[in-house]
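Have a look below at one chain only, the form predicted alone, in structure tokens format.
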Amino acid sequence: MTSPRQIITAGILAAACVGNAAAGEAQIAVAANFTAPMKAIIELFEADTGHTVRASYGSTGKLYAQIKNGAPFEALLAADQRRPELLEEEGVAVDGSRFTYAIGSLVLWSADADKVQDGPALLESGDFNKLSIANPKLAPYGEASLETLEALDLKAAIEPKLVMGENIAQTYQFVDTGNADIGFVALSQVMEGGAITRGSGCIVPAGLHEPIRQDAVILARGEDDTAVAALFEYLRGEKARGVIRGFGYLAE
């Protein structure tokens, strides 16, 4: 006869197993500028669900190569709304998956803690050895800062000092290490809990680029995983959003 001990026990072991059969993986693309804040959500994430996350992060215009050339990843977080949309168009992406996650600001930044004071002045005076940005072929941010130098019309001026990363991440390392003395960096790269965590640094106002809206959309080999589905769904949750605005975007 089986005991009521035995019953539970077993039942225990069933719904154990159950909750694993039901946990996915989600293999997705990052915008290296929303590395800091998707590490932070995917931690809150994989411990709410029991989902695990396998992130890759890079410039969005890499990823959108990547994801072109048969890439498997499962969505893409990107760092602007075009690439989203092109691959909607191009038939990579799933239909009305897609939303705007986090809208990011740009700063100029030093790791020198005296260095930025006055972003304007600092850029029409030309006392810094090189300024570092991210390729604007390949990264939105990058686009931002040369949209940035060219409203303050100083973009001629500062041409022969810049500097190019890959991406934002590869932007911030140059500003980091000295080998750039000032850059053109993500707010995420420097804040953390609504505040610059080290160096100085000069929150460009909006109004000098395009907003820098990032778009999250699910691709193809993504469709009819429940892992990305339930992030996408959490990445619209108040958790996910108390982290994204933390790191300085604003969170729609």
The other form holds:
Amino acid sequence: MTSPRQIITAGILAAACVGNAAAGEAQIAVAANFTAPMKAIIELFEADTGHTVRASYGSTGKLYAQIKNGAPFEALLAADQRRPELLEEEGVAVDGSRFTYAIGSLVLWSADADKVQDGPALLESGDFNKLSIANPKLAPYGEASLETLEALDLKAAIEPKLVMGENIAQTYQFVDTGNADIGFVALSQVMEGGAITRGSGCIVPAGLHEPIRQDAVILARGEDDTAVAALFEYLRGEKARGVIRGFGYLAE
Amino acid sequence: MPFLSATDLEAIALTLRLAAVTTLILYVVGTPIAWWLSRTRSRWKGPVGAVVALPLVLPPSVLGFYLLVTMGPNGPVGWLTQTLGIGLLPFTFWGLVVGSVFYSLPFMVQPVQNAFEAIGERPLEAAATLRASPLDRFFTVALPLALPGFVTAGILSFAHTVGEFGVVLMIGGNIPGETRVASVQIYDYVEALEYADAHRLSAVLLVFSFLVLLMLYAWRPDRGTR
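With the form predicted alone already on screen, would you show the form predicted in complex with its partner chain?
Below is the entire complex, every chain and molecule, led by the chain shown above.
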């Protein structure tokens, strides 16, 4: 026989379970260059689904090292393809969950509103104190910057004027504070609502460097988490892609 | 393969040079501050002491951020260096020196100040009765008596500058041979997933730091017996 008390207990348990399924929490790691769009997407996502997201922002290399050493992340939105691929190979990521959520654009930018008119001509003239780029060894945006200089045949000439940020955020900071006259930064850092709102910039044609494909992957800890699955589905949706494009990324 | 690569050795040499130059400058800058703090009855003693101690509690990111902004072309220090024809300090070795002097200031001033305070008034008064001038008293009485404090301060300032990371990362720009010190090099290795290289250089710094502290603690006991 089932006592009323047992029924109530079962009811409470069921409600708790349903509650969990309806509104879970996703704990994710996000590449620093995607901070601003991710915050906007999370806000929309939480309002639309009732799930919550706890995001940690950092450089992809650091996040990778943390994940390998037991950080409690359920998904990674990386700045490149290499690290998500590695995690996949190492069995830390869920097979088949990897996809390109954004393709980054590079912009030659100055905090001075008149400085960057004709990008290639400015680089050739050498009329700047420093060119700030992200460290090519660590950041895909840095690698693309170097490829661009090579494509323009200016790498050797400009090398003595290079300063390197450890990630794209710091690269931007060097230019923004005026310590470096110009720099290759992510378009997403200087674009708002589809236009460059501060300083002056010139978007680097995509043909000058390999595409900066940013991949996302679900990690083993997030395999059965409905909130993580919902977030990945949301990232592929039109609403999130609209936000991503608004920040100057391409979204497939 | 040699234990350390050429770029590692370059980073270590740069680190040692930065620490040595910083420590020398700190001796010149820190000693008068420590002397004043140990002798003054001014109401400014508290505020000045607090400012000197700030780097102990401020995150290096705050210090690095302020340095980047003030030494930049729109900051007062940047304006001054440009007017003087020196150019801008960020991304240069001397920019790192300026940052390190601020960052390690308490490690110089506090041990020296303590040593000066421990001398007390009597030896100096005795010297004064023997008609030693104030300058004479300082160099022939105070300095020799405070020598252990100076040694401690030098070792601490040097070691603390070797261990610097956040400030350098914020104002250095990672230029090989100019601003890429050992700690930044290790950070790059870790970020690039080159863990074997990171381990090698980290081990060198670990052993170095231990030896420095060992020297310091080996030195300390006989100071107590004086």
